[in-house]
Amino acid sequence: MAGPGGDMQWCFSQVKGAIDDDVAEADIISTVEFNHTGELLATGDKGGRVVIFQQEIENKNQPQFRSEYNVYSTFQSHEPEFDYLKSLEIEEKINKIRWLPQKNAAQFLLSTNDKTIKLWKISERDKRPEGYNLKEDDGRYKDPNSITSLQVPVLIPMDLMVEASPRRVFANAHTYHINSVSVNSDNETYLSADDLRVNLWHLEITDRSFNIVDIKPANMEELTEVITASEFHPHQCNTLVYSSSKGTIRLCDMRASALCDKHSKLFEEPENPSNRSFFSEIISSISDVKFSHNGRYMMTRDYLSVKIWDLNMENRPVETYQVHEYLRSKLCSLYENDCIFDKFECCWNGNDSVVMTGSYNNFFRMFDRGHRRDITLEASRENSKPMQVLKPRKVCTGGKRKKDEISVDSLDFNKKILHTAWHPQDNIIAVATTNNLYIFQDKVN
């Protein structure tokens, strides 16, 4: 990947998770998210757990050994539930994690499964009170008649404990499965979106939310599209977007109306008639939408491509990057094995100059916007020596296969990278393969 100082090389840094080929369903990673400083990295899995990694302070004497991420806190965020009214199991899988900007010593994050969003407080404790008047050290209460003098309790040092406690539970607002959570730039409200509705919540109020988008038709047989992702603008608290399964993105302005069913802008690219096929509608469905950090652009991911849109231009994207165009001829078999419905996410680097998204065979792709260059890298145990430089991978689409190229027919569609995250300030990336989390960084010369 080309950086400001020529070509950037990526090195292996760490891998988290079990090595076994036999993967437990509960261990499959379902979301990855850095906090606003990049010091903490959270993952959620299908077992309802959240694992937070903390960046260790780097060694100033050895700058080539960058700071590592080590486990900071692990907690069970969601449990499996059963909806008795609808006879439906609600799985515990964490669909999204979103960090709130830090305001005090504690950290806060939102985590959600299909139905319930929770606000968690993660705080540190390295002192404990001792010397109570009415209690013994083991917690038993003293006989009040035996107390002859008053003492002042003191705080004494103890081993660092990281506690995760649920501060708010936002439930019973979604009939369908929640696919997105996004914190507003006012830091007081956030949105949650399911297949047909977007709700606006206040972080302090759990018993009610405002429904701001509702695309449910009066007759469900007339349903033609669903909401696939939604996000608030990073700076304008009144602006949000939501994407649909038809490949459109609608931008809504909450200043215009409390109910945003009528969009302010509709971003849609006319389909190329020569590419029309039975699968056109499925592969045009948008699986992720992300605003750039500067708020000028937004990126969308569909099955085969990443598109960058200028918020001032609705009729077509300003940039289109093919992620794995070589799969266009394989859509029939991808439909049969259900891979065509995989939802790939995408992310921006800290200064919006590079975008990243995942692919199959544990490949992930980076696109350098300024230099119009792209690279394919692989997350695998074979490249997991410390500071080992990742070799670019190439897929051979036909004809004679060159050395180091991989044939399309030998790609493993069970190995896929759906979730990726980029450190907000440094060139450090986190890439989730099934049950492992790989961390890569740029090579420090």
The other form holds:
Amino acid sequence: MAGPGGDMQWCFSQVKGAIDDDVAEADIISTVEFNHTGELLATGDKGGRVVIFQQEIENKNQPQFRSEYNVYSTFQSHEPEFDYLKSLEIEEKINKIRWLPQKNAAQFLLSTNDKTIKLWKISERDKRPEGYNLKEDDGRYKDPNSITSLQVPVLIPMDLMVEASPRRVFANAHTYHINSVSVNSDNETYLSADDLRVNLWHLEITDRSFNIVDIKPANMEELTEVITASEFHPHQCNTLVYSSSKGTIRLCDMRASALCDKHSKLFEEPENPSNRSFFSEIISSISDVKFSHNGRYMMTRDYLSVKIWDLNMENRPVETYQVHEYLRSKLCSLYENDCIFDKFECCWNGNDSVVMTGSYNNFFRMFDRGHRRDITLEASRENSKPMQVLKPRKVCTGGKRKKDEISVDSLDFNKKILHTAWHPQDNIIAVATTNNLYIFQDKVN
Amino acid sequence: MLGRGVKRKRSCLEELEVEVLPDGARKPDRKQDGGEDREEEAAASLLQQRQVVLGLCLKKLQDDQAGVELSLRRSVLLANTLRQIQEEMWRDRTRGPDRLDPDSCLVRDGFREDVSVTCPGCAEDGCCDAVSPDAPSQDPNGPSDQQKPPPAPAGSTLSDSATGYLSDLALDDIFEDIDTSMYETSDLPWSCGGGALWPLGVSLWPEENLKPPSLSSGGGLQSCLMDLNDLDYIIEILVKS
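Having seen the form predicted on its own, please provide the structure of the form predicted in complex with its partner chain.
The next block holds the full complex; its first chain is the one shown before.
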């Protein structure tokens, strides 16, 4: 991507979060999501908090245009709970945040932990009423006998206050852990998916949801496959997909039947027999599925690769990008230290020409579909001078290590980038390391 | 955490990663002369890797049971890996019907309540049929989800190397990775159920076990413990024969 001819050059813009290396577990970022205009950027963490950043729109006419994201609102979305029946703690970690398209002055988002989805309203207050008849300005009630005349309260300006209030709580519909939430294009319904089921909700109705996919076997001992991700089509409100731990993606049409256990399409690539190992199934498990903005393609992320599928072709992906193929020979170690179970997400840029996903050692990768180019960049404090251009990184897979290359054995597998997001219109990306959020943008010349 | 954990050397893992091929894969530069030796080597190290993976798998499943909150995806993937190894070991064993493979047959039987542990030899089909691998994954959408077995090298070569591998190793090494100490405690969070998953004859989905572990399941558990205690005795008998 870096190079002449107007290609993108990524520069450091901002980093959010604590500087110390000692990471508090509650601060671990668990989800990142831009809203539909890109003006707001939400993060969720393991402590159940949501932090929303707002883009300060500077003068775009200035040559050194730089948009900064500053904290807009912070609130505690979920608290830890205890399931007394099963004697299990329910984590408050925010698994997913999804924004609703904006309908009025307020912003709405869905946030979910393992069991409960909440609809939050984020609204601004920049005026307050003054001059109540029955109350003093500080809130104390007046003595009714002292009131001799009526006055009309007036709204006076005040410092901007951003309030987050829970408007709906969608609970008790999931036996297993929720991994996905997706708002339908009809703006009325949304789906939530756990390991074995996908449920359909109406945004206004919290006391019931419809189960539309159920892969739970009658005998749990026969369970061999779970749902790993699910999403609604961006334009067709009847279409959804869900991915599985066996590397398959099923596309379902809700018009076909009430229960979408029979898929309309099954996307699966036959396995390459020369690559077969004990870990084949684990690395084929799909960790994320995302439709393209235009709705023609979908992208899946498994442990080692990113695949782009044409919705009209089920038997193989149209494009496959290797994220970190050098790890294939290390699968045994990665199995031992559990890294092989890491779930990486992936995302599209605004016009579906570039896709991005994370890797280890705080590396993240971008694949330019049109130009057949890819780049590896690093999110680190060392490269965080304002507007510093990021240098492409390279992993040395064998033989002589060149200068500036890093060898596979030196990679830090504790530094993983699982969550990334791309601004819906501009070349601004948000990349989450363990407890820091990096914002990079395309250098504007 | 229950048990002693898996004994393995770090260098063993690293060595495996350098040398061991994925199942059924062949080194492209293998030459004909000395090729057989290399094949035997590769098969032996493949078996070694399988042993390591088996041990890790069991350890992880054990840890998952020990009060840490289950990730169903992780448990399913581990169980499937275990099942795959089980099927491979069973297939290897059936290729060499005249020699006992204590890994697959005996240990498996040792964990089953209803099969006699005195398995005289693998020539006895009844013994092994009783522990035939599970039906392929329940999936109404077609056979594509079934786990395909890896392409096998020539039967005789593998059985020769398998038996050679067995006679070269002290039997202790074979069972090194199988941790039996978890059966020695009385505080077990799960109930001993049907043997769908070897060698743990337990339910992996405690979320589905609405009744807490109780004495009613103790009978099955006791029988598991007894079988394990008999295991050492059986091994001795076999080695002497």
